[in-house]
Amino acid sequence: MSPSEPWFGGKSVIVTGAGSGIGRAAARRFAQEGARVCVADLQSTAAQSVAREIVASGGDAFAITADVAQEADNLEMVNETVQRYGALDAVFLNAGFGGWAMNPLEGDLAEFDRIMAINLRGCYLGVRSAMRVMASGGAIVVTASAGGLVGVRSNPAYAASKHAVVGLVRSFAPTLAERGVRINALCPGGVRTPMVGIATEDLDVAPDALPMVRYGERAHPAHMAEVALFLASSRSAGVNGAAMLADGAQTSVLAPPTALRTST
């Protein structure tokens, strides 16, 4: 592939949680790189809006409403993609749910179950559904979190779900590799997304001109989209079963408890 050729020319890609945030940025970038995109999201209006944006920009996309915690929805988005495009070449399992900060001793069990259903069960079902049709040479990327590599005191259920996602990706990797398919986890740190209550705007810059994420600042969804595209592309052919940390050095140093910082 020459530098001038699109990374995903003629390939078909599913992006879940594509109605906003990292998913929306990735769906748009996959399309810019020549992919035909299934824009999947629980919010039907949001998915349709992103698909229309892609088509209006000259790309090829369709929207589908999907609850990733439901096996039937996962199978439907995979089957619809193959029916429309003839194959499934890459999947970005990005849909997730953060929940709210909770006391681990008094937290709402329904909230815990919802976090696990979307983040962990959704990942498992997404991989299993994709592998029914994905041929050798395919790639799966799953959004985990920096909180899947370290603890999150304010939201242990979320951290546990993302630790499990990383474990699932690493455990899947050898089996999928036997079929010629790679799987990797993307582990963002703080990102400006609606999931954390931050409305985002598109960065009007070329991918190779994205600004550095300064230490202590949140990344933009576009930063994560570029990592996802790399992991889904043949340019990362040597990367498999990895947990790719993209947190702007957020977890690179020991941050002492407040009591230690203020003691003399």
Ligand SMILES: NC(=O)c1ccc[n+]([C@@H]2O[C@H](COP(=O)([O-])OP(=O)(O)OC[C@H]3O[C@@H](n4cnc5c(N)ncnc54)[C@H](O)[C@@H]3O)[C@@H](O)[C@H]2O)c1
Second form
Amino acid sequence: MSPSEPWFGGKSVIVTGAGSGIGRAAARRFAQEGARVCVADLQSTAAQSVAREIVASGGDAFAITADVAQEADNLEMVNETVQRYGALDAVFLNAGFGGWAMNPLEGDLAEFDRIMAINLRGCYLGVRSAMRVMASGGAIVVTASAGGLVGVRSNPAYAASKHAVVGLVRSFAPTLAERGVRINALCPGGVRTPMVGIATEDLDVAPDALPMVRYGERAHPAHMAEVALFLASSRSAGVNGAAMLADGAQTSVLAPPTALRTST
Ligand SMILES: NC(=O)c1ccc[n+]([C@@H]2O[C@H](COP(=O)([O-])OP(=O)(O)OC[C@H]3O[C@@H](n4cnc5c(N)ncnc54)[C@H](O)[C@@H]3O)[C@@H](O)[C@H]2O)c1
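Moving on from the form predicted alone, please list the structure of the form predicted together with the named molecule.
To see the whole picture, the full complex is given below, headed by that same chain.
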């Protein structure tokens, strides 16, 4: 690949949770870099709208309605991509659920089950389904979280699901490597997306114009898209089984609880 060639020219990529936020930004960037994109989301209209955006900009994409927690949906997503594009080169398993409204001590356990089904079971199924068809040279990127590396006081279930996702990535890496496939986790800190109650903003930020994420700021979804593209491309050939933190140093220093600061 010469520096002037598109990163994903002629390659096919699945992005889950591609109807919104980080997934939408990534699906658009994959397409800009020449990928043919399967835009997968639980919400049909959102998936269709992102696929239309890509096609309207001259890219190649199709939408699929898929619940990542269901094995049949994962298999359909993979099979449909291979049928249309002839192969599956990269997968960005990004769909996730926050469950932020859950009270950790008293909340409904159905919310816990939903968090685990989408975030953990969804990734497990996504990897297994992709590996049915992915050839040597393929790459899988999974969206974990900075909350997959440190705890989240307000949301233990979410943090546990993302820790488990990091565990999946690390554990799958040697097995997938035997088949020439890499798998890495992207661990965002706060990102300005609907998941955290922030409306989608203009995504047309040129990659070279993205500002540094300052300490304490939430990133733009496009910041995360660039890291996902890097991890999915052969430029990260030396990276495997990694949990790549992209949190603007949010978790880099201790923030001691008030009680420790004041007791005398
Ligand atoms: N926004 C943040 O601050 C932040 C921080 C760390 C990690 N993350 C992770 O980033 C990923 C993307 O989140 P986002 O912030 O872009 O949120 P978002 O809400 O903007 O997008 C999530 C998308 O996932 C889809 N989705 C939800 N459940 C699904 C399912 N069962 N099957 C298929 N699609 C499903 C939703 O319909 C939505 O389009 C998630 O895994 C999330 O946990 C987000």
